[in-house]
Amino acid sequence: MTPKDIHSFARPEEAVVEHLSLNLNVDFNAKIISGTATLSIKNKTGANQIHLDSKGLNISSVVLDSGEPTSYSMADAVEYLGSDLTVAIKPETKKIVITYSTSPDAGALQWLDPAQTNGGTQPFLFTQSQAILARTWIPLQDSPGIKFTYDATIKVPSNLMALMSAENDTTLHPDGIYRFNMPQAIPSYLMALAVGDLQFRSLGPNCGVFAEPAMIEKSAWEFADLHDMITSAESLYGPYAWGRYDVLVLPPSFPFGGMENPRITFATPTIIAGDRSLVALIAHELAHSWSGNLVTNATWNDFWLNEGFTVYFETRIMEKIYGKDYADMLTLLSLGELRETIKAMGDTSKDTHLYLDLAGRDPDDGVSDIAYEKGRFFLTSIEYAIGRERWDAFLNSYFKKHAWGAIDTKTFLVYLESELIKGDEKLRKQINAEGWIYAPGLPANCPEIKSTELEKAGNAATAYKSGIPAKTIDTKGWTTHHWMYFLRNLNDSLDLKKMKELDAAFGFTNSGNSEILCEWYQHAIASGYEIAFPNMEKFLMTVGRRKFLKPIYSELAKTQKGLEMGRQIYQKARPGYHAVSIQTIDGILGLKK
């Protein structure tokens, strides 16, 4: 039994959905999409009636399977959540198919224009679940504790390609007709399409990259190691269990790095740097297919067990294939962003808990460094606990006890103590996990890191900021996690004569790299540094990425002139983010309603 999830209407204990079918068109002029959706359902209770999660659906009909229409109510809208759809059914009843239709403003769903696109020439559109965004485009029982099958059939334009998170194919249909299978149970928030100009390359025997033409070769490029990732993964934690596992590079609106769809995780183009330093990401994205797509978290307040296991897992991989050095530069990142994310919550918050009450609250309010890197780094303490031998003979038996089911936090603390702590006084106060999971800020046991490389870079900043010329400064094989730590050292005001010094020494301004323009435009801004500012509204204009549209536009808003211009180009730029950013940007800027 999971708990109840207080982000959705359904009641599971009384009648659940265990098959999807979905027979829908995609209309890019209307921007909707219609059709209908067969639910297959098991009446556990004998119950009159089944809940599920609508948002903005325009519902025509609903049948039962004998073939009677049916009769259904749609609740007063709740926000964030949506209606509760409730749907006349049988004691008898095993499926019901409802016929509707989309929104255009569905806010799962990304219209693009053809100049929105890498390609220019065609339109796009991709889909978000996650959290719960599902419910705009299907209606289902839209909670992560409940799993169900689907197949499907989508009629997309001749001319373009549909995927899924399911079985694909890797070829255009000139009939614009698609079917898609998935067998394997998936919660409802890793609903995935995407119909666009697209084509495939292999990277291996089970894997391998979509993307549009302008960026294909790029992509295949710097993904060449995604079959090492998967035999590596396999050696940690068991097999893959999803058959395929492809990558599909969206265009720039993308509001996330990745989305860990199952068989086709959804990715930025903001990683295609050119030199691979950015593939850990991919790493992440796998690794959630087994941390969340295969054991998941029952709520979103227990989104930790999504992402700390899926970062910790991601680690491990990036160790395996590129070395402990190089884990240990994105280990040390990400131990800083953390706490400047702790920083600016406020150290007792309770948002700094891993285990969160998101009550009243959009579950993408969970959506930070706490679910992700404090969840990592509890996990890397256990490991320093016990020894890595003992930790991953844990977690295999973790991922094989749990697999394809659903997990909260008190069920995980009940395995922790049977399968790990079994009484051990001692090893109980050295793991410390209810300090980590129901406490605020980091606990004393939060593992140091170290890392050479980057020790490097900091130097180099100290160096700099004491006066030595940046032209001086040897570079020579610094990665774009050197780049970043460096910038990140460097005072949090420069003045405008060593902001010129740098862009001419490293051309930070005209840089291609995401990551680093980031980074040099929060200096740009806190500095008044202008020659920038044309080039940091292209690249906000451009790109959809929240990470770095947050800290650019919460930099801009510290300051009346700052603020000002940044809603004059967010006034511009808001129509190509997707729906998760424009929230989040929205309440940076003070738009909110």
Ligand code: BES
Contents of the next structure:
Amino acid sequence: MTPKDIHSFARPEEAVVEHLSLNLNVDFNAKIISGTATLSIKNKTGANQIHLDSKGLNISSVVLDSGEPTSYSMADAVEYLGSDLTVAIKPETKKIVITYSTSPDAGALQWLDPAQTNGGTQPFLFTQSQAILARTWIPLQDSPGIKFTYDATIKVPSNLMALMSAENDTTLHPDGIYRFNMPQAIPSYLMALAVGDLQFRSLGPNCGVFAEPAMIEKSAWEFADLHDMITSAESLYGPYAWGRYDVLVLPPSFPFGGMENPRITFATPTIIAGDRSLVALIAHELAHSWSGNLVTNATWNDFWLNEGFTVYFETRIMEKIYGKDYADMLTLLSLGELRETIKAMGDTSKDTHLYLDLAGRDPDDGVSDIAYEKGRFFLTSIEYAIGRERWDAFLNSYFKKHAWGAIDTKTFLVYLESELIKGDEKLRKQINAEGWIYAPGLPANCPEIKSTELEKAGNAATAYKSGIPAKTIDTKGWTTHHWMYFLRNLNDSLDLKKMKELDAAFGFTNSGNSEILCEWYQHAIASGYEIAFPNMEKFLMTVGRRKFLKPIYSELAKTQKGLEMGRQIYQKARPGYHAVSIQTIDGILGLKK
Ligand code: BES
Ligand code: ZN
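The structure above corresponds to the form predicted on its own; please provide the structure of the form predicted in complex with the ligand.
Below is the whole assembly, all chains and molecules, this chain first.
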């Protein structure tokens, strides 16, 4: 029994989509995708209609099987969810062929002008379907508990390459026609397409990287450990199930750090730091190949089952490859962020429960450190309670047992009880699953994290605050993570003189590292350090990654003067941002209708 998904009109218990066949044309001039979606269905109950999700789609015809016309209706749009597209079917109906086109403002699609790419000469298109945006470019059952296989024929301009979350070719097709096959069943939020001027570089027997020509060298260098990551992940939690694992480096407007589209992770170029220091993000998206893509959250209220497990798994991969000191740095930085998030949400907020109640809301509202980091620390606390060996055995069996399926929080709890707790009253109390999942804040058994490396950076921050000159700080061997911790621990105590001194000593304003810049710009705004503003504006004009935009614009919004400056920059930058980022930043700058 799958639980009801409140973010979909689908009724999979009546009739369910098992295969999707797309035949689409990508029109960059009109910014429209159009063609047919053929849904192979299983009519379980002899239902006389099937309910699909759609948002902003223009449907021109619907026929059944070998061309028999049928009636359909599009209900009034519901906020966030779009419209229930109901198609009349017969008990024996096998196929529904929908001819449709997308609207130019489809939330899943970002159409980039050449100027928004690295090469600057070709346009680019990418999709982002998670959480409930697949319905803005394909009519389907848009619910994570429903899995289907797919194939696609996509026609694009002849000088561009098309990639999907499927088996991909690595070369340009001069006729502009690309055929894809995805033989493994996936949920709709993993439907993905990218079209652009792309090249491929192999990084191992089953992995590689796609990027624009100007980025391909740098990307290949940055991800040199990709193959190691895959073998490390497999050694932890079982064979990689998807054939190839490639990474696509997108133009900088991509609103997320990464997206775990099966076989081909979509990634922001802001992790190409030139020193491989931000590749944990790749470990994260790779880990989703197990947690999320194989074992999928049944509804968006169960989002922590995707992300919490993935952050835990990511950290284990990082520990395996780069060692415990390195993993501890990542973990301690995250714990700090989690504490900040809980403080900001209020420690009685229901949104700090792992299990979310997103009724009437956009599932995007549920994307916070809670699912990711509270989820991870819950799992880490179980590891600490029972030992790594027993915990890994549990996780291996969890992935095996639930592979290719979907799981909700209640089912997870039942599984935890039957396979791990097994009636052990003391262990049940110690694990305190209910406290983590259905209660706010951080339970008392939240692990403490010590990082000897970050301690150095923390001590340096303390010493600096107490008055020692910046240039006397010993920063030898510091990584991105030391710098981030150092900057975070300077708090808001920086005046202009100190900002100047730090900049002279460490060159923050001219750093090429997106994470360090994001920390630095927040200090620059708080202290009125105007020397950094031109670079900050450039950053905001090119980078569309919400994780960076959010804190920078929020810091600007704290004062009237900052807010004015933020609005001015945003007015110019907004047309280049993705709808997902726009939704968030409109809110921060008080521009929501
Ligand atoms: N699946 C998420 C991205 C996502 C979540 C998109 C919810 C839409 C709705 C992806 O795996 C992710 O978590 N990305 C993170 C990076 C990660 C290292 C924390 C991001 O984009 O920042
Ligand atoms: Zn994730």
